[in-house]
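Only one chain is shown below, in structure tokens, and it's the form predicted alone.
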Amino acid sequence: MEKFTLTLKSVPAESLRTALCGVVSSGNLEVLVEHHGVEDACEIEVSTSAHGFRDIWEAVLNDFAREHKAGGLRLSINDAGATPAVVSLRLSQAFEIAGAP
């Protein structure tokens, strides 16, 4: 298991509720959205079974932080080998569940 945390600059989130999306299973992942205190940054903790892909994770998560108002949020991602497209999909679904416009 590989685990790392990124802190990315992002526009402050609108009032979102805590949300959980997805399920950890083969080729899938879950995303937990919670609040934390830094308004202009998004903290993302990734636990993944796929070793050696941090650069790809960082690219996908940087894109997400630029496209969404994620400042002031903590995202916890538990991954079981999801592709970058599935990661983007689950992140978008988690934000939708949390009440993002």
Contents of the next structure:
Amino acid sequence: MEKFTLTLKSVPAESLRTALCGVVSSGNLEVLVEHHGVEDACEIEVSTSAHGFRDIWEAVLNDFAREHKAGGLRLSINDAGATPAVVSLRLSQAFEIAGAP
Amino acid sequence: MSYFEASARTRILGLVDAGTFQEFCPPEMRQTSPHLARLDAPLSFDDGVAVGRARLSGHRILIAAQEGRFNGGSVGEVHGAKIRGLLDRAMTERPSAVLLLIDSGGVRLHEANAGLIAISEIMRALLRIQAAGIPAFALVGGASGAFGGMGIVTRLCNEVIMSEQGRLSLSGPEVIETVKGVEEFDSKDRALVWRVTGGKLRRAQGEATRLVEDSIPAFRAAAKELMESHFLHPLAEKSLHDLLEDQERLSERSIEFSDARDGQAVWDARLSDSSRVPEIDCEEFNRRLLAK
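Having displayed the form predicted alone, please output the structure of the form predicted together with the partner chain.
Shown next: the complete complex, the earlier chain at its head.
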């Protein structure tokens, strides 16, 4: 497994609850959304079975942090070789579920 | 919504009363598998099973749902401990029923003995709650079916609710083919696999106590109805006489179908009309079963 953690600037989130989205199966991933202390930063912890794609992860995760109000959130990802499009989709879904009333 | 296509968590949320599910050992506790970590394999925050308490039609239940898409819903040490812990909890919480949403190929082979021990602990805990008068229901309608140790666990339950898509057996089709050869069982022949292990066959044999359409509301309705029938007829300890009768019935069945090579033979014997069985809906199937 390749593991790394990124801390990215992001607009502070409106109230969000803990949420889990997705399943760890081939070509898929799960995203766990939780709170963490720093209000204007999003911490993303990635654990992936596909080695050597950190550049692409950083591009996808930077897009997510820019496009969503994800400040103050910790996202933990267990990945089993999802494509960048699937990663983007799951991140958005997880964010949506976490924000649902 | 399709039960087959839903994730374990979606199934729970669709089955129980809105807003009543309280999860034990939730994903944020990160109770992940130490064995998969040692093998450097992908982990899941819930180790492939969600467990908790909820209400179904107002009645208190405990519920576990296996995620069939994470390592085939296989039972590892942590996964098994969560189910076993839920069953132990039933002894103190005394719910109206324990629902096991089974979607599993059986023991997680990466975890070998730890997984086997976990399954045997689940079986023992299951027998214990039943002896205490708490009924257990197995719901089988996911892609991984109910195989191996979880096939046995399913058959230990008081009620087995299946959809046609659900499968129930001990050795899975690929296992039989690997061990006995393709002449014995062709695991690529999907129609054959479903005729031999699918919900319609298991219902005709009486192993499944309900056959429902592949929808979460249909599973919910069957679970509610069965729970209410258990209120009217609480579990009673089986006498030696009852057990011997069960044994005799099973022996007769194994002789009756000893030459059967396909599910069709069972449908021929158990349904009033056994034509085009794979194509008919549940309502028609249940009608033909009752008519015999």
